[in-house]
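In the form predicted alone, a lone chain appears below as structure tokens.
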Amino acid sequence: MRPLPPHMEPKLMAAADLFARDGLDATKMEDVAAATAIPKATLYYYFTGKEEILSFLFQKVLGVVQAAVTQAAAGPGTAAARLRRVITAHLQVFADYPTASRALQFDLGRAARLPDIATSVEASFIGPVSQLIREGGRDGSLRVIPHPRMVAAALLGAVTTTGMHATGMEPPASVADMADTLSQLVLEGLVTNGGT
């Protein structure tokens, strides 16, 4: 992919739409130029094709995940307390980039294929988060977990279908709600203290 000139990045958001609700196999670049303004011609002289711009868009949206969760991971207080905000952080990039953030899930398949993808998704949420994982071991506010990756992923699947679900909803669920209803859930579980 060559460089993008920057009045162009924007409009390319407008492909998300295409892919969130057709798939990557059912859209064409004639759709994509038609969704975005950008002639066709345009479109091939920058991307080899509409996985490219698939691609560009994953890293636009995982890029922004990996801002918000890296600064509420790096605030103040115990992990616990950095963990609920991380997870506050990711659903608000759900709900600023619904589309995107759909059609990213739409072909998570396909782009967890994507070394550049799996790459971005291991900094952007997975290494953080299993940071956070063994540092509330440490501080006591979590408890000890002998596998944080598997936990950090598991995490990711939790806080991406929350995401998905509740902004998809009419009308959408608010953050602070699917965050404090997902953070409840990882934070305290499902079992109560009389549970086995």
Second form
2 protein chains.
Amino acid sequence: MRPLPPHMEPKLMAAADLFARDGLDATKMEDVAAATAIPKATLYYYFTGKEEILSFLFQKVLGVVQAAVTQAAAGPGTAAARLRRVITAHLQVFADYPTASRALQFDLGRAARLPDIATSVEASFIGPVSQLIREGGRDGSLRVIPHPRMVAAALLGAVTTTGMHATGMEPPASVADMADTLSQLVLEGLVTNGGT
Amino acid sequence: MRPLPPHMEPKLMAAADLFARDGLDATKMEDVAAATAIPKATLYYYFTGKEEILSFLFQKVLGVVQAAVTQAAAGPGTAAARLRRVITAHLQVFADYPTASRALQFDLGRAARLPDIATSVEASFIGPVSQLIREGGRDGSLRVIPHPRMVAAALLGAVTTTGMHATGMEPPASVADMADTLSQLVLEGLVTNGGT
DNA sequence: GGTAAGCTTGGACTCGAAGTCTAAACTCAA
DNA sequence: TTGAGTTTAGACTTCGAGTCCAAGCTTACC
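Switching forms now, from the form predicted alone to the form predicted in complex with the DNA, please provide the structure.
Starting with the chain above, the whole complex follows.
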């Protein structure tokens, strides 16, 4: 992939709509060319193929997630309070980039196999969140968790699945509703008294 | 899709390995034929195409999930206790059918677009679990939840993502570890005292 | 045993989309 | 002005999905 001229990046975002609606394989390179107003030959000049375009879009979204999540994780307050803000921030990115996020979920398996993407998911969510969980154990605001990375993965799944379901609803659920529901779920749990 | 002769079903399971490893589109019909020892022409005699084979495999797994989940949900005890067993049962299916489950996660977007699969996901997990959450509100073992279906979707995401990550690890995490971690997460929450 | 209906299969075929290639036009900095 | 890199149309190759067919096979029923 060659370095892109700046005017090309925003045009490419239109491709996310197609990928989100039809999936990568049902989307023809001609369609991408039509939707982005970038001719096919030019697309092949910059990218090695469709998959690299998808990867580029994912990197963009995951970069935004990483910025939002690390900022929320680094803020003031207990680990518990920060975790709540991390969840909200992640859901907000979903709401801000709905089609690219859906495309990421849709072609999840493919994304997981792209090494750059796996690295970005780790850096943007799993890493900071599992770190935050460890901090919570230290500052006393969270339980001490034997497998922080497992919990971080579970949170990632909960947040993305909720984001997917909720933005697919009519009317779509609000970020505040989702954030409240998820935060209560993972912070306070479902049982009535909080004890076993 | 024609009704399959019984001897063909087990052979087809070998296709799940390919789909899980490479995804549907990178898997050639010739490869499926080679892996299952069913000639290509015969595959096309029974299925309209690759996607229908994938759909068939998903239905099988989701049928098992549905049986396991509804049985766990219908058992004795409070809603909270049953929810814990539901989570364990679902994770156990992941462990029992690793490749088919991974394929399902892998081609998630495609699966979501297949109407039969969307129905099966609803019937096998979202429906029973959101019902169980409502019951928990009534029997007093769970908090009263404003959006039970949203929580059910979040649980689904948490369980499947955990199952994915954990089976991809070396060594893979045990079902018991995953079930304990997830159950504590969603039942008791992460904060130390269980209160707000 | 005959026979008809449907199953099984090899192999040739069509079709469509991915990706390659080329050459001509264009931009822009030195 | 010139040369390096960019942009593009369009022709081309390649590959795999799905179709088709004809020959052989199995099996149930007479």
